[in-house]
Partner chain sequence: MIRFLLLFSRQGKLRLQKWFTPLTDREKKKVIRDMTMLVLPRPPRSSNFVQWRDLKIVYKRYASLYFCAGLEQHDNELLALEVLHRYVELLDKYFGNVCELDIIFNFEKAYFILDEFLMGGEILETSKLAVGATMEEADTLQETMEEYMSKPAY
Amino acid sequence: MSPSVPLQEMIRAIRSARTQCEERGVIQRECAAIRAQFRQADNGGRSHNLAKLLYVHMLGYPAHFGQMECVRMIASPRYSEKRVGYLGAMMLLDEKQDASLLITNSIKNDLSHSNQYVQSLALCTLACMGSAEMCRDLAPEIDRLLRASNSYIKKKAALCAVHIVRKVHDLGELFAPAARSLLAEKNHGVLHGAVVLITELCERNPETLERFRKTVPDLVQIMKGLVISGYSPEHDVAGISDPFLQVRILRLLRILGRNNEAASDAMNDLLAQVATNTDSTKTVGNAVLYETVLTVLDIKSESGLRVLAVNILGRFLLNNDRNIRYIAMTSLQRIVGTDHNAVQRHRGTIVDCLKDQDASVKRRALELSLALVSATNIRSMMKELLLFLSSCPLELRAQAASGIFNAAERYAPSQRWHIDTILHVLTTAGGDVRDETVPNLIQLITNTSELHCYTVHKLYRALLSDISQQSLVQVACWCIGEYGDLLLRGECQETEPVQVTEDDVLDALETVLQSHMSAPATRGFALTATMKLSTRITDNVDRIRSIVSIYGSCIDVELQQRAVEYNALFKKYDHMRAAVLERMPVIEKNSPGHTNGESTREAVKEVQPAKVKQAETLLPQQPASQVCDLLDLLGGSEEPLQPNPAVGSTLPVLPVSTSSTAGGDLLDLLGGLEPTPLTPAPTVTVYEKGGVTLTLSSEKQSDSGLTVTLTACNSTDSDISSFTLQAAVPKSVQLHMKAPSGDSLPARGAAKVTQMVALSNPNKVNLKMRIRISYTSQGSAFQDTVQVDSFPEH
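For the form predicted alone, could you give the structure of just this one chain?
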């Protein structure tokens, strides 16, 4: 192949290569020829050779030796060579290459060129690969071009300014005045570039954002012109006038209207007009509607407009395009917490999406369906979710089971319904549930004494029909061991009783013990149940003794240990067997003011908000010398936080120390302090930060009882949600926190949240309290702690 072949001939030769080796040979010969011609001083075909080299680069072969040729061609006065040179610079150079610095002066000269196309080449190259140093050097030139009279240049300059702002944030102030003036342009390309530039400026600088909020009326007018304009062949796309510009304007309005009522009010009418007048039958219209919905949901819009936005998302759910259905459910998932009732109207459509063939749509539909469960629709929604669980993909089964458990625990209309629902899940997906499911269900069954007979009969039937679901088998074995006497009695008012003999029950447990499907933990449940039945039946104690003795030599160490201990009960401590194997007492969850464990050990109580379902794990008691010791109830740090020094009773103020550490550490807060006498005061402010104020008042109920009232108020301009209070007290003080009056604080003190805390101090130790404050404001989570060293009393 001759070195002077045209680009088309080289492409044809490369494509006709039958093997990769042959292709490499063609490219190596051509690259050698290109190198030789680059070395010639007077080369008339430089642009031709560089174009071929760029094609080689596109195929993935090394072409770095053409970088300096790009620099030389950019400096050429001929437009044809400049064009290829700039193209080569954008492909072969980046800001990390030293050669890129060599073209800075050429770009600066070309930005002042009389030919708009040469200026355009320089602008595109700077926007593509300009380094931070180049951007600083050339920013004044870009600002000058933003004020040029040529619309073509202003459009390119605006997009180049976006790149400069991203590279050097400090230069944003330079372009702000020119960007504001570009909004008066009629050319859509210039408007598009201006909106993108203003969006970038507002996202990076809060002061610039505040300044550009004054442009909301201008943007509204531009958007209205696009919505109500007639057919324009230059900008029309599927019946929508310039949808690209509309989407960009809506995104900018979303940024300008966020957390600002005045700006939001100025755009409410426009958003309603776009939402009602845009054609939703085409993908282009759906894109504009989707951006409109996101804007409505992100600004401080009217309630009616938010309902309209949710209804648009509801229409998206009926679309045949799965991508549109997916983004609709993703958006609804984000707002279901704030606009729950509006989303509830589309519950039927969302549930229908559970039957979709697409796995991503199913997952989103499951998450949204679980979020829509409430006390009013728990029965109907649970029916649909259980139906979905029976046929859902394996990768969604664990998520579905976990969501059903949580919903049943929160909204169960009755204890029997709760138990039936969990048993249904265990029967359907027992192998995919979480580890804590078994103890949680056992606790639920234990606490519902009136349903013991019903539950043991139902679990016995389930055990006979299927022993492959390990979680179900474990619960069934536990219940049979505890309530086997109710099963053998054959009397059950809630369900049809089953006539069961002692041999039938033992046969079922032996089947579990001998089954290859039974896990070691399941065999442990079955062996313990068998042992417990020895005190609940009379005729088959010898059979139980033989079953237990068999597992005394089991290969599983845990099972062997249990069997050896049970054999010892039979042989050496038979007189104690009935007492050791008696029915378990009611199991109580750890709750404020209540703890499980040995009565001789005083555990520290942790106050929980109403939403928390289970208490944190309590730490063991420290030595008795630390009377006022308060362990790490709410954080994970091992380093103690030091409280304020003890204050005498003559001071009228309430000693308070605050900590803003992320973990909210409470480890050893009060250990080693001398008792501090209480300072009487009616109401005292114990926390005031970030617009949130927490006041404390207390009233003595008895010699050892005290009722504390915590009142929170929000003085900021933004609403606060998920507001919770948690508290910790010394070990010897009993604490019970009642349900709060709410979990949200409206802006500007429109309402308050009150929390009542009852303290019992039988040992008359000095009262101390550590309070954790958690809330969400403007999408960000905040957490802080405050220490109260004395309490005012009425």
Second form
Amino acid sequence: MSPSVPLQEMIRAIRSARTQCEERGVIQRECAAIRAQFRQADNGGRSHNLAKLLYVHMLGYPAHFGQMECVRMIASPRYSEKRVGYLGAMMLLDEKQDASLLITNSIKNDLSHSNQYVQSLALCTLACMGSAEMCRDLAPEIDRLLRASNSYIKKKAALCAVHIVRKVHDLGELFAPAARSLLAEKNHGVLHGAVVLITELCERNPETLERFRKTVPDLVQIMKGLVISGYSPEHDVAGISDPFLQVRILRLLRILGRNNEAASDAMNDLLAQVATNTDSTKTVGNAVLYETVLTVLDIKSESGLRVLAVNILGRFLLNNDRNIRYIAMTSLQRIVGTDHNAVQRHRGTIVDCLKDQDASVKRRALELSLALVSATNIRSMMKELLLFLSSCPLELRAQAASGIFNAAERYAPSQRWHIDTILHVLTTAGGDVRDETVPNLIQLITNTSELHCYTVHKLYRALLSDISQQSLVQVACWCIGEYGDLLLRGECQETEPVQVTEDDVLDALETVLQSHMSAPATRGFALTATMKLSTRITDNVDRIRSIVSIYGSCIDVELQQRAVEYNALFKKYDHMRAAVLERMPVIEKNSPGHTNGESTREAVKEVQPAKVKQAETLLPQQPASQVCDLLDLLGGSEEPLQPNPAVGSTLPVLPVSTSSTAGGDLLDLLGGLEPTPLTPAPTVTVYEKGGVTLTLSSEKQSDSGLTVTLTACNSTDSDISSFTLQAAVPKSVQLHMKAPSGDSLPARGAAKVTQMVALSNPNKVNLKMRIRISYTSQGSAFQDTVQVDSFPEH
Amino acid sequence: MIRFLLLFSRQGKLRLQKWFTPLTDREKKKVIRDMTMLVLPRPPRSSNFVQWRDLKIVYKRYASLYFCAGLEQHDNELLALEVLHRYVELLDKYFGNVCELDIIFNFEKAYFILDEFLMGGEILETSKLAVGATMEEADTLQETMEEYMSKPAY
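Could the form predicted together with its partner chain be given as well, to go with the form predicted alone?
What follows is the entire complex, opening with the chain shown before.
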């Protein structure tokens, strides 16, 4: 067949251009010639010109002036011109161009052309760039072609219908009957098209899916025919008969069998047959096996078949071919939630894949390994994961680090192991961890009080060796500040004793302060740590004073502010310094997934009740109906076991921006000193029954604000539990109940429960309060109500 | 479905592009750039699958050409490798020991063959012989017209 000479000459000319500039010159000349030719009347070389233009377009140059020529050529009666015209339409026009509408009519005419190759051109173009309007226009034509034409056209019409359904979902109904009848065809091309069309219809419309379930036996039949049949030269690929069709049928069976017992039963035998008989030495066989495995795992298959499928995946994992290992891990990832134990059996192979050279395989292996970590294998898995972290590619580091943290948090066998692991990650990949790691780690450290000595020693040593990893340095500074006295003491059970002098420690902190590698936040940590040490060391307090005063003129505003305040703490408030800088209490944290058995998170309640926002009413377990009869019920009872952000409020004076203080974003640092003790307010006993006494005292805070303190006491011989108070006030008064100090009253007045209530009475109405008391004593529940009409005024 | 099929050389020059979804010219150019940057630097014995945005990219190198296809999440990657291989076989049969130059100088033929094999991102014909036969007939039809047009009129 004769090649297009003018086209080839042009291509040769362009390729012989030695520079980009020369090439552009050639192309500009050619484009000018083409444009001139387009304007001329009909000549024999039109298809060549358009072909030249398409080549130029492929090189990346603009070719939009050829769009109208495409439209004209499509309308030409000559096949050669139509062919190139339609090709041009597919390359230059898309549904967003206006010119595409102009070819709708041509396509319509060509769909009913006598020559099947012309029809096929029209079908192909419609399926490639048909817009929604065009599809709507021509759908009936396509349907007609689906039913009554030869197999060549039928298969093209089927895929054209698929495109139409994708563009205009409603037209799916139109094609359903024709699709059904196409399944009876013998031609593989038509069969394939029919299966694709049915798949598309079923995916879009659940009702259609229901109707097509009846085709499962037919599909099974067709599939069986393909699997058992002998060699067919036309469709054979490496011993497998028409693998493309097989894979599509398997996919359709998957969709039809999902969530349906009957359909799944009907295909069980077939799937078992395919899984066992397919030759897996070549890629094509593995492609079919892969699809079979996906189908088995997705439908309601029997357990034997599922085991077979997972075993096939296990075999894939051992395959030499990287591609097969990759897809095996992708599939295992999908089922690791449901068939966890089956996947665990292959854990060894998966962990080995972490060492594979290929980046894609490594990524999959990492995801799968993290999903397979459990309480039993945590130690060995973590060893492998930490090894991986030290050598993994940069783009996977953040994912690996956060995955390791999550796993360590969930399954840590001991506190020391947990801390060691986190420290290891920080030393290897400190730059890639998330920001919240620092407060999380600090919180973990404060919680394991028995390991403070060990931790601070380890961190000190890490700090000495490397100060470039910011997260590690921040944690180390904080620990040295907090537990510096333990560090200086020297002896430690867990590690070898090392003599650390006060000067060494201060040197280390100063190095961090002065290093250009330290981020501003890190220097903030170091400065605060230095300050804290002033109460923990004895000899070098003057050195600390001088460091702090130097930074009083630092350029960094944050550091300057801190230094100035610390200076003030030295000078004017020296009497408070010890109290301000004393050891922090345990930090409470709201976080999910803590199954760490060793530590119990006790909420350390402060003397000052925390400002718990009770905007959402924490209603007690009692049914709502009991609550309704009280007026204006706002904050209900407390839930003492719910973690409140407890406050380390021994640092009231520092109005420091909390974000950079150690663990600051978890601690709710309250401003304000301890209030100067007021003269004790008069108390009134408002309730006394059954051994339970409730006293009330009030004090005025402002013109319309009143704080009421309710104190409960138990004088009986048995303990009282679940003690709750609810209060109601007149409508115009606002009530805010703070968290009570507890909910249990031990016998014989051993301890009291206090609850503060803040009232706001802007309209100065007569203040009344109704209080409901409920508690459990000796296994039975009690409830009572009392009304308070007058409040003792201060 | 296959979202796109690209053929490019080892230097990153595009030899064939087939798009099965509507994209603007800018988006197409971006995809082509991303694909060449994703595929060309990969070491020779790495796996043929890469995850890119929400698509699975399957690529294979044949002599000096990279064949690169973008698949959706539920497509079978191993089968996509077979699809690429089948297309190469079809080109080989048609041109007779196909090489990159054949595809450069006869790019429109490469497109016609592709259009007989894939349509709308799905496989159209699973038989090699059928595709070959169709191409022959269509070429004959074209030639007949051209011969007819170039015959001198008496």
